[in-house]
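A lone chain, given as structure tokens: the form predicted alone.
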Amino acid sequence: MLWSIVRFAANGWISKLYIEPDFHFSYLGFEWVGPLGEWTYLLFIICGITSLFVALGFKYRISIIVFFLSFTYIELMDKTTYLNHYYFISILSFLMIFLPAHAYYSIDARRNKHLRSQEIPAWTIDSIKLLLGIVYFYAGLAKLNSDWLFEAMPLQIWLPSKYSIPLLGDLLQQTWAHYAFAWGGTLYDLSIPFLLLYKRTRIFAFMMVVIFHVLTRVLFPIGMFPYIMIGSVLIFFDAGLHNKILAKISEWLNISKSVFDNGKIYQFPKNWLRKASVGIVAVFFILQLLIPFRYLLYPGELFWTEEGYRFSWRVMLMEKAGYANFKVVNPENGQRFYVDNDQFLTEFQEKQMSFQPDFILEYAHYLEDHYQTQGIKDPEIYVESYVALNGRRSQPYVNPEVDLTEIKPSLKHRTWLLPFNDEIKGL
């Protein structure tokens, strides 16, 4: 995560995504979270420093709390940048607040002999294994749909564009290869947690993890996520491998590893603290198991309405492209005109807004506020929009007769969307 923060800053994305735009799309209930102007740079610096402190085990408990808060704040500043692996980092760092990850081979353990422990409770390790298993298995369940398995969509759109990749370019033009990637990816996600848990298949599974994530890194620009997952699954290996790694690091850095090998079993400082930690982690996992299925509470096609789509490990399952033309009507005199979205949104924001209903609604309310300041007392906002999903022809998306200013952002079903004229079967 330290490297990720440095990379983010080096590419100029802090300014481009958070400081330069005049408007930012917010998450429901977190409208109060937003960029801090030039202070946003300080927020990233704090996040980067605490990620290093966590890695070193220095002031661990404070560092992991500050990292969780700063990183999550960054991700809440603008949902235009939402990615599943950012969400993964947020919930993983929250989980780590309650784990004794600094009890061995850390600066804290080196300085505090009472903290120093060679063994920790098994549930603290198993909780991270469970979280990784949920990510993979739920991603596999999400792939059990007709578009992915029987149409190889959206892979049939994405893969042919990678023709310039050495060795793979020609292969990626073949339809059978698209289906092979679709079915192979599904089987991988559904089986890899169990293969990692079983000792006899663990090395084979890790090799598959490396191949899978290196391949996805070559094919798709998804940042640090492949490296994060490759590193994370090492937790499935027993302590012998980790001790060998730490012994080699100790040799390189001239650190005495034997200082930490005291045979002590970690104990939480207070019994109530142990119980509270176990309780919070239990509730955390109940939510993680249930949240991805909240889409079942809504009618309609999930990929179309996107009600319950985020935070459910639906990774790279759809290709949507949209067009949204907003019309402002002054009810006092009937005057009407169309909005130039370029005046208010960046190119990236406009692209994301054009096919995501909650973005469209939030933008409509922003336009309402803007034109109220321009002298229109109660502007009405309508949108003419079309969306294409997974290679289908574009079709009307939002009901053009609905004044979006009359609809408040909420978790209610989006009746103002027009129905999807097809069916995607599956989970």
Second form
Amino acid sequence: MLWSIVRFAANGWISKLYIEPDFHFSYLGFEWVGPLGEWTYLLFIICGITSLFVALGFKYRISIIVFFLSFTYIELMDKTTYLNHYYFISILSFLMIFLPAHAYYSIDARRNKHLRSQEIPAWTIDSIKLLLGIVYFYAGLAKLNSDWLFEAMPLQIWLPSKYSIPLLGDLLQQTWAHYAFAWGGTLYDLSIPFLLLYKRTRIFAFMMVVIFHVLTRVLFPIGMFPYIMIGSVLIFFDAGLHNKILAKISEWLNISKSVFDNGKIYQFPKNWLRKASVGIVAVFFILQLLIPFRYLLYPGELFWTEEGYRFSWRVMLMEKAGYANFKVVNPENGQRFYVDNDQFLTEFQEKQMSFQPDFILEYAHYLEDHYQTQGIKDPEIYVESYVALNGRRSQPYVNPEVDLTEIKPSLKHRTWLLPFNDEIKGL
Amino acid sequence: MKKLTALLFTVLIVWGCTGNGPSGPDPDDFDREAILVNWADNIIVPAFTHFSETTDQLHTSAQEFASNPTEQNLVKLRTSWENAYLAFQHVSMFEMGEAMQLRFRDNLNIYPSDTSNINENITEGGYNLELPSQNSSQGFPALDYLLNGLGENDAEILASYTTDSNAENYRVYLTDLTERADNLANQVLENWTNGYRDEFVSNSGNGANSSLDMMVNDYIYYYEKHLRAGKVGIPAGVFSGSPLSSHVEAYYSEGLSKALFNEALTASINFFNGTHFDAEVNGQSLDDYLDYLNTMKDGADLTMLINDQFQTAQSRAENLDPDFAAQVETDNSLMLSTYDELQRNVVNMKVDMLQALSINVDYVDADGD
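Provide the structure of the form predicted together with its partner chain, given the form predicted alone shown above.
Below, the chain from earlier opens the complete complex, with every other chain and molecule after it.
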């Protein structure tokens, strides 16, 4: 995680994504979360340091809480940068707040004899396995749709453009390869949690994990995620392997590992805190199982309306691009003009805004505020927008007759979107 | 299986085990490098060669006029300026390599020009044209002002260079501007012919920094911001609510703006189709690439859609007044409808074409998932 933060900073992303833009897209209910100017750097530093502390097991409980809060705050600042794997880190770190990950081979455990335990209750490890299982399995379920399976979309768009990758470049030009990747990916996502659970298939499954994630790393710009997942699935292995790894590390660093091998089993303190923890973790998992299915509450095509798309492990499923041209009308004198999006948004924000309805609406409200300060008392904002989904020809997206300033952001079904002229079957 | 900390440890360890494969040439069903070769050898380098010839001529004419400011030499200089300005429309979109370093387009074609700063430069002297603050006081728009905007007629304009108390300074400023334009043109051309061409062509991999991705991004950016908005949309008041005739390209010439627009649109169409700069020969370009990709997915014929839309825009513009300033003042609706037709191809290219080519529109190279 520290690497992830360092990489973020090294790329100059902190300033590019959080400090330079005038305007940030917020999550519904989290409008109060915003960048802190130059202090944003401090936030990233805190996040980086606490991630190191968590890894070392130093002041674990407070570190993981601060890490969770700072990381989540960073993610909440601007939803333009939403990625499923950032969400994964957030909820994993939330879960880890309630787990005794510092009981063994950590600075805390070395200093505190009472904490030191060789074994921790099985459910704590199983909870992480369950979370990983959900991520994979739900990602697999989401692939069970006609675009992915029968059109090989969006892989058919993405793969041919990777023509200069050594060895694979030619293969990626073949239609059969696109289908093979699509079906293979689905099968992988759906089966890998189970293959990892059974001891007999575990080694094979781990090899698949490595191959799959290295391949995605080579093919797509997905940053740290493949490494995080490869590292994470090691949790499916039993203690023997981990002990071996730690023994090696101990050798290199000249640490005595035997101090920790005290045969004790970690005991949760028997008080209200423990009960609360168990309760929270249980509720957490119920929510994790339900949230991805919330799209069923909405009519219309999920990929088109994106109602319930986020936080649902729908990874690499859509190639969506759009263009949104905002028209400002002053009802007092009938004057009308178009907005130059460059003036308010970065290229990245503009791109993300142009095909996501909640972004379009939020931006329209921002424009309303802006032009009110420019002397238009009650500006009407309309948008002419086009969206292309998974290789289909672009079609009008938002109803251009609707004054967006009259629409309040909410979780209700968006009646101001035009219908999708096609059907994608499946989950 | 006892320690969750191992999890975070391993993340750190696994990092670095694998890297990006290096990109390199490979044989392929469709030769993307052929597009780059065609662009460089048959469009970009010939267009810059032609442009630098016209700026040489422009500077020579300006020197002749400065040493002998007659009406005849003024007319001759204007013709050289027009030729160079028209030639510029074929290179303006190639803001990459040396051109990007020099901020080529900003130095040659920011309009409207800053006439009060130009006047100050002339009376005070001591200007440094390389400063960004001087962008709008040089290049073709400033020359437009100096050649067409200093008086009501040629006699009045000539007076600035002959009888005016600052006449000497006017002549110096004029040749300073043509010299700088000529230098910029020659620098970029030299860069292309001395190494950058090979660099451009060999950077044939995929990814945000490949020649193909950068060029397509530059092309669409040019079409959207400089052609559609700059030449038509902004003067028509699309972004301001009311027409801004003074924001027309070559405003003082009163009649060159349409020719410049047509030239730029032709250059854009030729680039898309890979048409050679100096011959009616069709080489490899985006049209062929889109056709190739479409054989896999059997979708809409984007090449045809885009070319048809180019033609619609072209024919809509036919009825415009040669002077766009006059057009927006008399009948802006025709200008607006031309804008709408240009706009439709922004959607076709920026949404549909980029999706088909799987090229990202942004320069922020953030992760996806």
